[in-house]
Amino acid sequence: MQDYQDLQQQLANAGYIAEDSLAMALALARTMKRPLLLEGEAGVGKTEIAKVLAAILDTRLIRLQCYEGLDAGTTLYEWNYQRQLLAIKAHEKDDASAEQIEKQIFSEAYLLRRPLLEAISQDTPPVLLIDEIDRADEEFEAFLLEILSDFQITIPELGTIAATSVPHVVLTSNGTRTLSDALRRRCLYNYVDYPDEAKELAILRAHQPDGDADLLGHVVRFVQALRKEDLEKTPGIAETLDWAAALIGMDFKRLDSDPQALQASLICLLKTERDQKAVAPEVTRRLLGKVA
């Protein structure tokens, strides 16, 4: 199937190095118009996939960030009550009936579209990113499943609004809770893991094409070794990119050229107090021994 290889190359050109399985999943999701569920640890680049996909398709990215307590109303639409009140006051001077006023203020002109309604209202299919679906509760997951099945939304005052175009839907999950079998059946699926050394180096080179090859290799091997330590928050790809950019900005040629500055720079990788204390200078020296 040539399509997935073309897509894989487009992703690479945009700075995202995708394995065959991920590129195939993205290609099939587009062809079959099915949502794609991406699961994996935080920081492995799941959200970035949706951003890059929107960029290479030259379309809008519409993001719905999930959280505990998220409900249907927040994600579909709201009425602009302030504008409605102003309109009612303005019509008090008219001879319009209550029915006429109601018909006017409950029109699309007073409708505030939230992510799900916005996503199905685009002439060009957008990328709809439903981020961290595992943070929402099971009731919202069931509601979302209905939306993804029909791609239409009923507004009591306006009727049923069918999708103008079917969005490219990407759901992400960090695995904080088990998702329903029904949602998994509705979606295509890919597990996104931390990259191996070769892939992470390719990602780094894509983002730092002028960076010193030896330094970039040392950065990747250090981070790969660091991920095996007992950390509260394992550094992801974004942290690797930040650290490499910081070292290049400080004109590092070798990781061991300035131990004190190197230790201080680990704030790019270690994002909790416990982890910063755990990776003391002696730990850094031990990890450096695995780099060369």
Second form
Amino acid sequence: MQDYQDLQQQLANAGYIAEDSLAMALALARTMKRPLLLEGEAGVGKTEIAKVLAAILDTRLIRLQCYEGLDAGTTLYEWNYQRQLLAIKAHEKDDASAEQIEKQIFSEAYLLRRPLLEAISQDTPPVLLIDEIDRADEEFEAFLLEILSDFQITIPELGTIAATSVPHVVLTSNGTRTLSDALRRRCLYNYVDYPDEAKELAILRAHQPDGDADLLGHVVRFVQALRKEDLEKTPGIAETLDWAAALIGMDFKRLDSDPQALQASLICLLKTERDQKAVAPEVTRRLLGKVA
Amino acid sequence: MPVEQAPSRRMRGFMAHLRYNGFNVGPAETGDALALLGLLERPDEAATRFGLRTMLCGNREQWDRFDDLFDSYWHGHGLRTKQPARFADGNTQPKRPTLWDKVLPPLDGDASAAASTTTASAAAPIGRDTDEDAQSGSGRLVASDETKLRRTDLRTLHQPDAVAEAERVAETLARAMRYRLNRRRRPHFRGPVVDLRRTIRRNMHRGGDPLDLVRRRAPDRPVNIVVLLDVSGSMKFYSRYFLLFVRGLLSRWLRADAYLFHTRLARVTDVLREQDPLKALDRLSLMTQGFGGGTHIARSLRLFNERYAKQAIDSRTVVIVMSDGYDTDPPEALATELARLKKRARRLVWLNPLLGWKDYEPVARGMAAAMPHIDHFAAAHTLDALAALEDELARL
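Since we've got the form predicted alone here, give me the form predicted in complex with the partner chain too.
And the full complex, kicking off with our chain again.
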């Protein structure tokens, strides 16, 4: 098994700063071929993990975005009805028997592969990202469980398709619904929390290599202080990155150089009306006081 | 690390330690954990800790507690800490909650309980009456029993038979409530009931001969219920009944969620859904061990607001708080948290068993602070009072 610190280094080279426990979870998931369930607030970089993993393994990323009402048809396979109809029309003049036509139109060429089928029929194991599993219905969860344990899919017209390679599965959840115990037991688990100051600064540096070091440090400290405030929607890492990019774009040298512009730029961090009201200019000044 | 000497025995001990602290781990996990030790390149403490944590935890609470449990086992020589350091307050003192003892307080234990309350002395006679009536057994008499039971202050019920009856009533009421909620009907093309008014209107142009039938059925609009139950010492005479009541709600209600609080908050929905009530109560008492003395209502609500509210509450949610309002946190904090809760929820109901007492006024400071944010403040000292909730929910 790969040492987790090596993997951590690899992730860092690819631009993702991971906690020790997360690197360990990824290393374990690869070795044990078990799905990895990532939970955490929105914007802490759960989806990004799958992308970076695909990058360092040099393999495809297949993404399945979950939503309410997601069903087997949109996740597994669908027959290409238009082509089938066309084929039937085109072969009307031939003297092909009904069986021959049937055999032709229910062949792999007429099969539309959806993410799950796609993921198990690759030559090299891809990374399968099942995003926001908590948005899908419980029925889908049960169905997914079945696929994740057997890695084979049965298509009535074609027969059973077994996996040519077992994908690296990453599931993410925002906790809008509690997941079943069965799924939790099947998966390795990792709770992704907001990063601490040093980690967040490292992430920011990785994204803004040209940024002024002092400014970036202040940005991170400000956001860290802001997270302790009583907010409806706590800003995630994505928000920090946006805000830093905005400040750099607005030619900020220091955070306190232009209070008005700073207050206006906070829209990158505060995404609800209540939060924007809660962080009034006085609050911003108080937070700035802590930063500098 | 002691892993090197007798890894499998120690690991088994660790699993037992986790299980004892509410983790859902079995022999399969023990095997996996041992396999993990073999897999590790450098099985030092950090790697073992991270590996086991990612393997054995299933949700955020477990994730947060794992480090403490890990330390207490591997560094504390197998000491079974029930109470992670972060929950240690000045006023906590580990003790096992008595509310879900399998039979209600045994008779000798009752003596002290009875001494502390004035009305409890009425308990025994009422219970005995019930028994006699039940033995004489016509359906009508049973019905009148029920009435009596439903009016008796829950605190004074101690006879096991009476308790079983109370459980049944609570459960029936809870179920009846679910069906009451869905009485509104909407047009639906295959509904079971013919909507006469619309049918006639539709068939006007045929001279009123009803050829096209318009049907209707109950719309699919589930109501969400979230129950926050106070299980502190001051509530112990009621908590058991409330718990059974909550269980009744959960057993048939698809979208109900239950939480217990005391000095901290725990989500108990999955445990209460357990079919076997004794098993459920057993698991519950395991989960809540380590709840100490005092009641942190505000702090518990705050945790609920921060961690659970987003997923548990939508605009069709009725939040029911069952508590006597004796809070060791400052009343302003309670008011703040209730205001936040109120903003998310459709309706906020507070059930206070003390309200049924003669001449009770909500003067407890916490309760007084909470009043402005509550939509419906009701007594919950009798089963009748619980049943009255039905109307409140039906008004949604």
